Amino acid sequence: MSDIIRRDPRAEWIARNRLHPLHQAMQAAQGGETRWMGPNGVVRKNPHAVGFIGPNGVKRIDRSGSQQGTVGKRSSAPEVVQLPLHVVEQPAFVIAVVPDMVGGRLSSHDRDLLGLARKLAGSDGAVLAVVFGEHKETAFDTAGVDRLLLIDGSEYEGYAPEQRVLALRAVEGQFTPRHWLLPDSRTGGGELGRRLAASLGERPATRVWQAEGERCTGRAGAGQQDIQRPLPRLILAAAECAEPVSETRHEARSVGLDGSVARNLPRIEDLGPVAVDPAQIPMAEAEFILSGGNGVKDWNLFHSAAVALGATEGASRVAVDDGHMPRNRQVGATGTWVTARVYLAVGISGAIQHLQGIGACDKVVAVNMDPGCDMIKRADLSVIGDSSAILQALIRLAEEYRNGAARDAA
């Protein structure tokens, strides 16, 4: 028998191509070879297998999932990724947490001070979320709470930071926190936390941005220094304190109050929001925003959908310099940053200064004919199609909400 090396070199060449359509099977059929011998005798390597060490010790990582068998599938629906499981029987101590909740939902300040909470309780610790009136959050478990705490009533609905703080003493009677964490914003969390401490005599850390250990680190001097002080048993912690929760899941078991809590005699009479016209709101303040761009055909249509909707109106770069909108409503690196909680993209196709200004929104919402743009890739919900003609319909929408609620009040 001759010991001449046979080679196929069209077998070699569609090894080597990945975009032959016999790619896979030649690769099975030759066993995943990696090298080989060539027709000089040089030893030949595939820098496209999987394992391949390169030059600069780079491994090569399959990202393809041929080693899960998956090329060529086209599954249904995305894999869901089951976090562990995270659980707290018998807690040594309480970290207890009372988010904003604006809109019945944890807003990703609220997620930071969570994520704050988590990391203070450690492995032997349960955090308690203390949570008033109803709530629309299905995610606590992955936000980092342990034990839920909710308390309903009517007293406590609307602006009662006096009843509120009542129903506190009580959950500080019955748990005995090791810590208290709230939000040290403007929608209550600020004023809720301070009237705590001055019902619990104690002296809370405001604006902490950082704990590590038994110290934290505060703003201080309009957000030009920074205060270290010995870590307190009253936080109010700012935005990005620490990371959110993302890799564990948790019980969330509900419970109760043992006891019921003192009705407070109210010395403050809520008399509901006040109406606040939406284009007079500045924008780094505004909760909702509707912003046009390049992709806005109508702009006098834009303008109705903002006042029907009872947003604030925004603009990228392009549409200011176009003269569609005024230079103070341009939004992005080079003009306003905003924390809205809900933002609305219209025609906006997302470079990246844009991207930049409304990296702090909770959701935002891209309408845009082109399904590959920046913005639609950032959107958490996006909508593909005309500008007008989903302007009209929302504009619609709204106008039957209104309608509907009015009869239903009459």
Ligand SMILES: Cc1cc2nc3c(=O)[nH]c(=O)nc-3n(C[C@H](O)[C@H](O)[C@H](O)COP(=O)(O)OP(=O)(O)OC[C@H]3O[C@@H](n4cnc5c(N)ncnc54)[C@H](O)[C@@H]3O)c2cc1C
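Now that the form predicted alone has been shown, please provide the structure of the form predicted in complex with the named molecule.
Partners and other molecules omitted; one chain follows.
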């Protein structure tokens, strides 16, 4: 083993940040003691080391002690916090959720919806997630799913809302959910929910952002007005309608449909996705953004990298002010607030005004020379090095990957 001391700036930042969900684990990783013998033979305890900080920043104490006792362990990897398992053996009723699963994974909107479903399910109801087609999600359990119904088949692929409604009608017949919850989104849920409502003869509540007790509040009038109404059976909920589940684990037990679903005579034919120029995608809707800042030294190389990666271009304010990028590409408090699944920040220091704009991004990758900068602390993955060298390497790897894929296909 080399004697070079390796620092992990992200781990150090988490260890300082008491609101971070891994804060407690990082304390343990740094050898924080909770009990020790004082010089007079008296056992000393550190009361601050008891419990753990939940993902919402609230301190939780598990009286079973299963989440404590990390005393004196020295390990570089953070402890994985095992959340308590919530089991609903015989559900009194079911709350059905149909997540959008954009890219095959639960989006943050889907997770908010599952959080709302858990709230409505209480302790004796079960949350049933109905998922169409293949998925890549591995965290249904921690997202609050008690029962998981996978509905697979070529007839559900692509744009097939009529066929999906037929399947949901079969779910209705078998499980008779107390509530149906779908995301009121443009990625499928909004349309599917309205079609399902028409098919079931239910009057849905739309753009619901709050549901308390027997009432819910939805946004209307171009977002200027709130409408309150009794909680209906079918709810089309907006993002942030509830806190996602963060303190329990669920079974995500697989269930199936008893009968077969009728085949729909397609009135709409899906001819497949159309390739769009990533540069034409509005920033707020882009899934993959390559963003450049003051640390980008070769802007032609940056544009080539965006083309090679198929990414939408973004920029920091300094890059825009210096004339390297147009104003409509600025990300941040005074630019666009983006919601990309992957945000690749090259040579951006991570000023608070910039970080505000990327708060809703799923994964942030940072390329920077300075391992201590705020963007590296925010990032899920960091590459320390010169932007030009790394952009060149990315272009080469993307081309190799494409050529390899083309060879395999030939």
